[in-house]
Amino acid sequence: MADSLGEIMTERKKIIVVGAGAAGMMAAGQAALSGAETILLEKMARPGMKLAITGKGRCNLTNIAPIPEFIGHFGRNGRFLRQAFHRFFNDDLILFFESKGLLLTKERGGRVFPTKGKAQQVVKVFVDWLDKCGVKVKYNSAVTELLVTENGVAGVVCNGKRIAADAVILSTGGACYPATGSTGDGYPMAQQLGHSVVTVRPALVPLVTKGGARKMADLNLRNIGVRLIIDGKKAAEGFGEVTFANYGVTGPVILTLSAVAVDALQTQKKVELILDLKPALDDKKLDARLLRDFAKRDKETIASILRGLLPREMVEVCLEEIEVPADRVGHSVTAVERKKLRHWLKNFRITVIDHRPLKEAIVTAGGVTLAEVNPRTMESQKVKNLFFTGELLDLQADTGGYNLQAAFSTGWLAGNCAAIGTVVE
């Protein structure tokens, strides 16, 4: 697909993009390529600060999954992205970066990263591209108000000064990682113009627990089955890596399940996690393994025997919860105690009492209500010439490159449509 929708305009529009994150930089560049005089206003001293730390500094740009699967990762709101993805999707994004000299690598789970694993390279690609496109980028430029007339948005107030524009693209991001400038500035601006905002809350966020889990800080487990239980019923499940912390649990699989957990906690529901520590073994095979270990090491203590089944940090927690003394020798473990141990290994239950604060979340849930935004253009259904992109919208997915692709796709579409005024097929 071409760099832009490609239409020669009779009059050159003036576009203001607010926020130099992933979506904003893409929007600004595309608006300029489509012929608009484009100004990108960023309140921080440099661009792409959140983008530069994404994926622990490696920047998971996208995923090679097809559109239907991609959309599924966004839950019920994913359908909103269908139009944007059909205009600019993962293959287009990969071509975009590779055409600018950034080598990319596909990794486990279809995730796409810069080959050298440096997110700062992604930011540099954008900075160079924006300069080449002729975008006027202004840093330390905080937008505090949108100017509106009866004909729609007419500009912004930036650093106390009014700047006129034919269209404004809000790309201010969410409300997580405030140190990078993502402080939720766009939400009140949208509300002041009549938009409704779905409650902003953390997604992809660590969970706070009580009990034994907090005794195992810094322990990392791989290939663990996890079930999320809400009010006694399974609400979701996952498989992967779990990390224990002094406040509770985190890790990729926990982060993926956290959005559902957060919503349940906010409605005062009981939230639990059940960990299957031996997912490769069913009950019968696990029981045979336990019988063999206890018979072979019958004169050793159960604490010593369990070191062959569990990390050292988990042994004490396990014995406390199954109520077996650590000095009990293998040959004296009863069938009832062995059954309790087997059940614990397959069903380590953790009570979730809270989540970490929004500033620690990877993604913000909630945002501008999608019913008030045209999915074919990203333009407001309430205020003409106002466009929304990225995390400002009520869109969020799990980990794997999906959220960044949504930012790039909505930014690409908004930039082109703001400049051209309509979608060109």
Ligand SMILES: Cc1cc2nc3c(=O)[nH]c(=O)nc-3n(C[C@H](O)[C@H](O)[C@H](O)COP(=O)(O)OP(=O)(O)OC[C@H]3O[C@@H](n4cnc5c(N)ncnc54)[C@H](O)[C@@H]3O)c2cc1C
Given for the second form:
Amino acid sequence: MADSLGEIMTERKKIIVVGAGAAGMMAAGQAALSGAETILLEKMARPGMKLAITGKGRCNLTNIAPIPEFIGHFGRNGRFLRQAFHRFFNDDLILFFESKGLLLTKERGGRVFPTKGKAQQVVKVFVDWLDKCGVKVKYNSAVTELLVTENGVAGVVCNGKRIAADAVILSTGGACYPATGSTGDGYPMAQQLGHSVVTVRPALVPLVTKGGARKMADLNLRNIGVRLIIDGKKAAEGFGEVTFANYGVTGPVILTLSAVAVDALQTQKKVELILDLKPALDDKKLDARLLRDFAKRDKETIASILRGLLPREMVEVCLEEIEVPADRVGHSVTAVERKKLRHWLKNFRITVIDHRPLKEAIVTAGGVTLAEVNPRTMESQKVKNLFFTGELLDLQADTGGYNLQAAFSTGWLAGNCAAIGTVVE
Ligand SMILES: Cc1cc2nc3c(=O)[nH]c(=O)nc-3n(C[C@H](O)[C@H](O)[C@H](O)COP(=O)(O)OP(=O)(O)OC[C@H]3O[C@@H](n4cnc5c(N)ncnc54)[C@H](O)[C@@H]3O)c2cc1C
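Could I see the form predicted together with this ligand next, after the form predicted on its own?
Following is the full complex, with the preceding chain placed first.
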């Protein structure tokens, strides 16, 4: 990673970065280090408000997965990030933070967090660094319009005033968690300059269900197999943690499957989840376990025996769905009822009727069309000297630190390229 490319600058450019989120702060610092006079305009009173709540306040800032695997977490659009990742990737990001005194720790699944577990520290590193780089940061500064001439972008309108610039980096983020400042402002600005925007919709979003699942609010289950069924066919699957809520289901596996579920719901398809509550036991082992439990505790009620297999909140739902009375005693459970129970434990079916709104999504799917942005520089293919970064682009990934790395990498590339034209290898 090159921290400064300023020595090869020939004349000082003026660059405006819009949005002091993950991508915008990285872009602004890099532009300044590369010799540009850089102004960072943020509409909120503080920088990095979303960054400060990431990873449940701990900030999962990247993942140690190698580039091909990393890109795979972005689905089909991931290829767009190849160039940006080749220029500035997870090892560069780790070095970036550690060289500024922020200790990092690798956790389960290759996720990287600040060792002290505080996302706010990440924001502080940026604030100090931007100051050192000489970036002029202006808060309470909302950009409402981009100014253009026949030569490309020429500045912005901020708080009703025109500010001229040689290049503008748009880092306004997506449209979820709007209280953090990310209210989708960049989409109409891009559209006004001729860019197309892929329909904005929630990704990594909880799902609304009907039926029994809602009775289990706050229940958290680990090591669960989940299949996503669309119009009767398996569309995706996952394994891990599922959390029940009074509206439906959430948790890492559900969030990961949600993007596919949202698209199916929007086209009026039937969406179901099938939970395997006993993934470690195949049908034979599970039957042996049930036979043993029913024989050993033959005078107890089935409700009480099932407490050895399921959390309390699930027992009632289970018995209701397999239609066995809760007071049936162990020795009188029939082979047919046991089969129904076995099937339920391996195939707890939940109907998904909706998703939670965009404002509750962790990431915004859709955004500025990637085919209209140069992946080597992040510059618009339509308007010269206009650059796009981060979640504003039509990119979204699974949980695991991938989204923030994409914001940092695209910000890094845009900052350097806006300042010097191209990045020298
Ligand atoms: C609850 C939550 C937890 C998350 N946890 C993780 C995680 O642990 N790991 C991970 O990889 N990803 C995580 N994400 C996703 C990640 O935070 C985003 O993908 C990332 O922040 C996108 O960065 P960005 O710079 O593109 O946009 P943002 O971080 O959203 O920043 C955009 C900035 O632009 C400003 N802005 C907007 N419009 C204007 C305007 N008109 N004028 C001036 N300023 C403007 C906003 O105020 C904001 O500060 C999480 C998201 C949420 C909501």
